[in-house]
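Just one chain follows, in the form predicted alone, and it is written as structure tokens.
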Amino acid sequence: MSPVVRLLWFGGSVAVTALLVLLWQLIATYSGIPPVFLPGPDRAWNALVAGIGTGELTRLTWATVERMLYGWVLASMLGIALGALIGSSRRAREYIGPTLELVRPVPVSAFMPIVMAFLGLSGRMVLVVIAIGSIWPVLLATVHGVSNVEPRLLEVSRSLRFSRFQTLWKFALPNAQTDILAGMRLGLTVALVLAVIGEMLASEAGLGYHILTTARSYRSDQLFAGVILLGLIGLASNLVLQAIEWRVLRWRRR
């Protein structure tokens, strides 16, 4: 894609966002809905600037981002390791695959009471819930990528008399990079959602608990400021992973 086309796409996305913000402002101003329920973007922006100025929103944002990243890194490491082991063994896929497909559709909320029973309403509970929820995209993507290695690469591996670990490290995992990175991007989105939900349940400091308390006290401008920050976190994390993916996979474009 040429730079001009990319610039046009970027300009179009900015224009759509600006129109949505304008529509929000018009609805908040002329629909008759009280600001206590629907503040305009001007009120939300003022609350956002004020919260960052006092340092409160900055502290809460870092708490949520830290919790999200810890859970996501833990889930990614376990997902890649387990996925590589399962994907590299046909027997493991035959025996464990049905169990994975059985557990995968179960919502993370079903595991929350079990985790709470062992860890209580604590920060560790939130971290474990994030890891449980965000491991599945990485695990399943790794299994798929490792189990679909190019047959010619396997022939090269056998001709070089590579061990199973060498084949996995030199051929299978590089071949699965695209799938793994896509699973990690999806897992990071899940981690952010679960960090917010976990903070609400466990009353842990973060944007999730901030949104809950401001909603209960009808401080809608601060509520929307927290929601805007969550959207910015999601956007920034996705852009960072896209840049990493572009750099890691640049050898495929040669």
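Heads up, when I say rigid core I mean the largest set of C-alphas that superpose within 1.5 Å between the two forms. Numbering follows the first chain given and starts at 1. Please read these numbers as outputs of a predicted model, since none were measured by experiment. First, how it differs from the form predicted in complex with the partner chain.
Superposing C-alpha atoms between these two forms reveals a rigid-body rotation of the smaller part against the larger of 22 degrees.
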Second form
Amino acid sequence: MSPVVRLLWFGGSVAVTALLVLLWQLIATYSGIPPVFLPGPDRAWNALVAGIGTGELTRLTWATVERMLYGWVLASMLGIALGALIGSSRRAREYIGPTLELVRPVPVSAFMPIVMAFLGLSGRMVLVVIAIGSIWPVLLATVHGVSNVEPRLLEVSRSLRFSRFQTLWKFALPNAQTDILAGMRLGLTVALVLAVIGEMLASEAGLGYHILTTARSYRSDQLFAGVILLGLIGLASNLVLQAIEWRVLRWRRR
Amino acid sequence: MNATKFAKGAIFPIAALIVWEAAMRIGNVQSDSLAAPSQIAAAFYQALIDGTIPRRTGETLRTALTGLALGGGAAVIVSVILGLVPAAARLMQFSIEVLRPVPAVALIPVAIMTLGFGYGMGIALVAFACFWPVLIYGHSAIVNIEPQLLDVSRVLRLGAFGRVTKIVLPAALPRYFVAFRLSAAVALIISVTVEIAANPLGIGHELMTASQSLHPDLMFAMLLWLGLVGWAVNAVLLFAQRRLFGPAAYSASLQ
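Please give the other form, namely the form predicted in complex with the partner chain, since only the form predicted alone has been shown so far.
Let's see the whole complex now, leading with the same chain.
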């Protein structure tokens, strides 16, 4: 497909989205559903613009993004370090691997009540839960990537008399890059979910708590504005991670 | 050989349990947030015989499975249409890419406001979350159907309906099963998350109440049970996948 045709299709699919928004507007205006339950895109947009104008929504968005990123960065660093340690040693894999598989099927949000029992309802609790929750995808992906190195590369590292650390640094970790980045992408999604839930439960300032309070007081235009912002955070973080993956893994495509 | 492997894997958790139990007893710890493994086991047994665990599990599974069936079912229909009509797929692409990253939990307040507490909101949110993975997997399943099969349907002069029910869906079935198996995990996660955050139903709610009413024994017992349920759901579906589809589903889950 030539670039021009591709651009035309893309324009068409954007137009379809615009039509869907228009449909939403028509339903909201003419269906008789009270705007309290279904605000049109016009009301949601006005609330969004007003919220950004006063700085309120910008502040809340930033609070949520910051929480999500801190927890995620912490989880990624710990996950890669622990994963490399466990993955590079056969003994550690044999002894600790099964335990990891045991914890894996637990829905991560279930750790929230546990951490709450220890730390109470606080911003620190939310951060710890985000870190605990989003460490799993990174940790498991790193273990998998580090332990599945091409056997011939390991022979090379043996004949070069590499230490365990050198093998890890020069062969195993580069080999695990694809897995680690995929794990980090999943971890970031988990981090956003846990940030939202954590804010709701701990009443910490942020978009999660904001959409809960606006729903409770039936300010549905502001609620939808908040949901739109959360969707944008999800979209943006995914795009950024994809771009990073594309750049970092460029050497693999050659 | 397998027994040694199992024994090696079991050493770490068993040692951790013994140290935990010993520390709690020797230190004579009285805590609102931590309980000894023996107390957790007792609370687990208690919750099992007084009906708490069966009832709560039923509530969670009902939400998760109904939502999965609704969201996944809708996704099957949409993915067949998008798979067979490439123009439709290209035109919907932007809308899908924009809607998909909206976290299902961001819709919790919307669900509270419009549906109120109860099964309805949990099911709706699970359905939303499960729709996307089934749609994406299903679409790629349809697009990757052996072109010769579609030629066959043309030679047989099957109508659109016959083509979908006789050729397309059977050919894509193993991949759809894999999609549903992976989405079952999503369904469980979302239903439990909604229960923890808002909905007064299910295992998640029991876990939350135990945490807030300072019953660490029951809290850890429910966490343990939740892990078992998650593991069992996946194990049952994996078993079914092997029995029903064998190598077809194995290769599908790799792609």
